[in-house]
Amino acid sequence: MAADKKDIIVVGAGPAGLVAAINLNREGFNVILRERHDRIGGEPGFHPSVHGTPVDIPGLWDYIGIDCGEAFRLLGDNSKTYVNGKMIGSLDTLMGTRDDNAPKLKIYNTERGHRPTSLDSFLFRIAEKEGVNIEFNNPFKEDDFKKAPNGTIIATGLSQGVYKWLGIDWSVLGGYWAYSEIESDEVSAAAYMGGFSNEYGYSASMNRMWYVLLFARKEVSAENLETFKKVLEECEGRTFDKWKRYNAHAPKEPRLFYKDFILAGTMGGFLEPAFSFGITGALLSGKISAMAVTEPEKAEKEFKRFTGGIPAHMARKREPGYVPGYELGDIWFDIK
């Protein structure tokens, strides 16, 4: 290791933290990846889960330096969009490009959580094989933030405490989710829009698991959950009796650098604003946060390339008559 290279702490062993740790480890740094839980898979209050996301393949894999194809399954034609219980087309209906002749990014499903088939577990196996030092049951507490060395990467952003400790303004997302193991190995997804949420609900399945999430800015009422359950039953012929309630947090604006920290994933605000897609953003920001250690100016430029349009889009979401949509761009998204 070169004399000017120092130890690096990465906080949070989700996809963003794992991608950052793998990349920095490959560059010769002594990476200490700290995870508050006793195993891989993120917050148990949010996972296991399945998510559909647009992905540019192989562009994304080339960018982050990790081929994650094993953890992603192509949706193909098995995707639908419903508005007030009526199907209006596939998930592609929600997505556009600046050039009608440009190829659209394909949509894939991926799993989050602790199961061996998850994206988290896939990246963990790579990190472990390549010698990343992962410390489980080692939460980063308020005092740790006060004495953390410069350049510490914060890759955890769903919990309110981190925002309070860092002094970062946050927004709240609330809702309900449920999942069940199923016999079929189907790969499918559906988006649901209607008066039951100021965001949307969706279902997704892969790896013999069916997952459903209904979320909104601030909160979903019990009455709206009941309405959504009926829509789900009518459209898919199945629903859940028991749902888990969740409350998540996200920063009000994207940042790569804050005080002496480097921010990644949700903490960095790397969330596509129209539909809150976060999986691809987590992978991208993991790479960019690693880049920020060695090439901060280049990393800042790359961060702004992907996230520069987020604040303006978020402002439009609060305007009457807002309709979600975005333009797909290089590797991930260019926001209109």
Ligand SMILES: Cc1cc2nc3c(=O)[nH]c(=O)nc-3n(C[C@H](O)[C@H](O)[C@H](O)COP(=O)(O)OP(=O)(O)OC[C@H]3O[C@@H](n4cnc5c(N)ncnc54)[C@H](O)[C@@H]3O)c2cc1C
Given for the second form:
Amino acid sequence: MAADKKDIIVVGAGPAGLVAAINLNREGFNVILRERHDRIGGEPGFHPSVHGTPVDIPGLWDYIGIDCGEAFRLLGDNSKTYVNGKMIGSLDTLMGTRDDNAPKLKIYNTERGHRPTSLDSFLFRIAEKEGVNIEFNNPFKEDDFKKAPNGTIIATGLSQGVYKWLGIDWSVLGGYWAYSEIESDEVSAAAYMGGFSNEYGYSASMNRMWYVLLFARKEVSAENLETFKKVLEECEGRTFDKWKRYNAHAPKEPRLFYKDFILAGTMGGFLEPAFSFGITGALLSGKISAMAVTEPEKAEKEFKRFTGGIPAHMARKREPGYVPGYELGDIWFDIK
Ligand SMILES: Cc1cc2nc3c(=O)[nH]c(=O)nc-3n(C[C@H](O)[C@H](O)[C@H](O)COP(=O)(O)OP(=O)(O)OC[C@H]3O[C@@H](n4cnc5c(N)ncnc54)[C@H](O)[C@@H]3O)c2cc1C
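Mind pulling up the form predicted together with the ligand next to the form predicted on its own we just looked at?
Let us now look at the entire complex, which starts with that chain.
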């Protein structure tokens, strides 16, 4: 390693941390990517999973400098939106109320987790090949945050500890998920809205995996889970024996710089507010956090360009009587 290479620490090897690490390594930094688990794939408490997300292709790949196409599959016509058990159209219906000038984004599925077919594994292979130093089983602890050099990138996602240690205000998300391996290689997704959640549930398949999630701001009650299971069975004819409970935290406001740190991905509040699509946000913000190391003013501008509308949407969600709908607006991280 060249002696003049400047060290930079990136904490968390999810999509945001990996994109930041790959970009900084390409710029000549000696990147140390620290991951608390002993392998790639994010939190085992949430994954393996299939995520659906609207993506501007190739705009997003050009922006982040990495063509992730191999890890994404187009949903095509195989998507549905249900409200109270009644099908109202495809998933594109969710984006149907955007103004006419907004780009018509297509929805893609991507796999998360440790399997070789996941987005995490795809980005990991690039990072490893290009020489990022990835330290597994090496969590950043409370004390590490106190000693961390200026400009350390924090991309630790949804887990609570880091929010507490850094004093960042968080909102709680909770829910249940289930998955099964399936014979078919179909790519599909469905969103479910109804009285069982103040957010929504979804099902999605790809890479021979079928995944279902029900989540809400705050807890999902056992009764609401039972209602969702019935809706799923009626709409898709599928049931699961085993549902896993999860609990997650996300910041209340988007923020790129905090104390001496740079925040990325979920930690930076880069979650599309209407439907919590976070994959596009994590990839974009990985790039922006890398930019923040060398060009902080430009990075701040870019961060605001993408996230400026988020607080107003979040405030709307917190209003009493808010019910999830599909007329939520137009924050879809337009790349232009
Ligand atoms: C169950 C579930 C379903 C979702 N569905 C969708 C969807 O359908 N579409 C969509 O677009 N988005 C979805 N999201 C949101 C999306 O997953 C996130 O926006 C995205 O993962 C954010 O990426 P990230 O890199 O910021 O964080 P993460 O992917 O959470 O990665 C954080 C990494 O940091 C590591 N880490 C945590 N703490 C430490 C520490 N102290 N030291 C070292 N490492 C640490 C973790 O182990 C993990 O590897 C979903 C989220 C969940 C939980």
